[in-house]
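Coming up is one lone chain in structure tokens, specifically the form predicted on its own.
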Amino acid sequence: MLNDAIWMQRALDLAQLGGGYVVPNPWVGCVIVRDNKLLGEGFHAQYGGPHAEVNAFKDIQDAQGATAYVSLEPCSHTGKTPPCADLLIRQQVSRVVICNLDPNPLVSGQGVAKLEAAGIEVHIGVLARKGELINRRFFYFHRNHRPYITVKYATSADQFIAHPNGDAHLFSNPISQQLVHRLRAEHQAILVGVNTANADNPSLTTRVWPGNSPMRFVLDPQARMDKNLHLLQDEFPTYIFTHEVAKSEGNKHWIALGTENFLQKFMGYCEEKAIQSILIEGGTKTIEAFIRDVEVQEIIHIESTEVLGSGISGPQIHPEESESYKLGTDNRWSIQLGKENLA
């Protein structure tokens, strides 16, 4: 078991090499071992490229008798690619470890039978609980077919988000910056309110940290986007969600969700159109809103040794269990997760 851990944790390592590029994919790793020997390893790199279990034997001319650590339990379906249970019965393995089940209706469980049915010895659950952090928000889409949420927000540390007038204040210092980017990499979507977008104008792009930019959510009930933002006149898709204006312009679209449960509209919408996660850097309203009237997964609170003395307040949280990280000599970053993620 100590080898088996061992070998595992590599294949996790592995799949978070491919965490900023695979969304909405799941992140997955594989390590093929024979007499405790490495004989080849890959990761799922890109959404519609090779799976993690295609990488792993790219090289490898003799696979038999090996054992295959798998992070995922490998698909046993036609997608994209072709399924990685085939492949793993195809070289011959004797064993394969898997990290989770995988909760997808399109595989869950049908991997390991298909596997199993062919005489391939199958362990399952080994360093589970990492590999349900790793693959946290696609876990919680397949399992409540709903998105996974996290709320990411700056403050100073008299807990003010901005100036009195509105101004935006940079909070983050270039370590936080550069995660934050990750975050956004990570996730389907991102998203805020009018007034953040109005204040600020944001690209919310991924910069400093490789990996794919998310989709752009504005919740804007009125309409009120000044028409000049980035997110209006640069080149990438900006979705615009508001009471009753509904058009396109080029790759930029208003859709009318009406004037009641306006925020419940807007999670019906994610849920039909199948997106996973969405990360909310919204203003203290928004913010406030999702965490009134939505359940939130995540919560991550960057704060800064900056005091301002005065200015527009963060929103109120009363956070349970957290855990809190130094970056550098100015921020502090704090992350509670939600319950089922702390199981």
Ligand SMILES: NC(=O)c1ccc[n+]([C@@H]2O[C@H](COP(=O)([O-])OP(=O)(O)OC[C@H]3O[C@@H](n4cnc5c(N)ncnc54)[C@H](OP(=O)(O)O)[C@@H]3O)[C@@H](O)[C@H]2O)c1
Given for the second form:
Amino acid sequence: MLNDAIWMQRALDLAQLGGGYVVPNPWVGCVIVRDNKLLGEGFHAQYGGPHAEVNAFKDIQDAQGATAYVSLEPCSHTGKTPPCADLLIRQQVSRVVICNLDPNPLVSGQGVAKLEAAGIEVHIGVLARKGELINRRFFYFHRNHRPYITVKYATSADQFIAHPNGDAHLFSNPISQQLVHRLRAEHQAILVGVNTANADNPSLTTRVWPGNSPMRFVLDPQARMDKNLHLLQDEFPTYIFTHEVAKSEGNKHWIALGTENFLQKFMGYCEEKAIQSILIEGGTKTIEAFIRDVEVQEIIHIESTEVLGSGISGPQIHPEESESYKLGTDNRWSIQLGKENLA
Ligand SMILES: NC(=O)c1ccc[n+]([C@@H]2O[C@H](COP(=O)([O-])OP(=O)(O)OC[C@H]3O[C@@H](n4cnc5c(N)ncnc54)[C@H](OP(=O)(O)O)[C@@H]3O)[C@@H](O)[C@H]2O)c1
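Having gone through the form predicted on its own, I am curious about the other one (the form predicted together with the ligand); can you provide its structure?
In what comes next, the whole complex appears, and the chain from above leads the way.
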């Protein structure tokens, strides 16, 4: 029904306001409607905080006979918060419209079963494609039990990522910088190779977009990272993956993966620690290793109009664009989404 799609779109818009504050939880929005009038709305705004349904009912006195639009199947189990399916039953809604079922096979369908057992009409799959897309990292992780990998890099118009001596060049303009920081907040971890760490001295935190900073990972097999870098001196935790060095100094951790199958072992570590998503921010060698040896789900290329003439070449991956935007006058942002996102 057209109204179902309109109200679900509102729930999905709200869901995205959770943005970089709810990782590794999904983005969820909820709208309560009766006689096509809005009674209340809410979204999951903070990891560990109230679910979207709880926030949506917060200011409603009477929801009897209403329809609840929820972008993800209401939970049926007690986690950090009580089950949302029970809340919907208690509030005496007569209909629940759901965008996507919970991807976790152990809980998928159980929220729906609980609602139906209480006599509530349930309709599933409204704007399902849109829901899958906004929660693509969450769905991918729960279906495949490995992190969703996004590669992001910026180049000059002639496809260099840095000056010939390795000095960084800021290709991003303030708009693309904001989008990069938004991406950081939306991923659970961010990763660079040791050359990027040493050359750029990056902080890899989220600063120009609201949201949490991701866990910081560095691939540094020989443990040759400069000790004076922000990554080793600031207050945020950093995880450095090496061949042999294993130690912790405060919240800086060196993890030894051995010399064989380094990247596969790194992925194994992430699977074991349930890392849901990783943003690979370079440089070229690291990006090319991920593209070559690991399945990458999303590639984002920021291309400046500046011409460097010479420098360190960007990754030789020639992404096919599935979307392309102009960001201000001097940046173009193109995205290639994996086939599972485009189906
Ligand atoms: N424009 C941009 O978007 C952007 C982004 C980031 C960086 N950069 C620039 O890129 C330059 C650095 O790029 P880069 O390609 O030289 O280096 P890099 O990718 O930053 O680091 C490469 C090093 O990381 C380790 N490493 C990476 N992947 C590995 C794997 N799969 N297995 C084992 N070790 C792995 C290796 O260290 P070992 O050599 O010790 O084995 C490797 O030599 C810098 O100049 C920086 O300014 C540009």
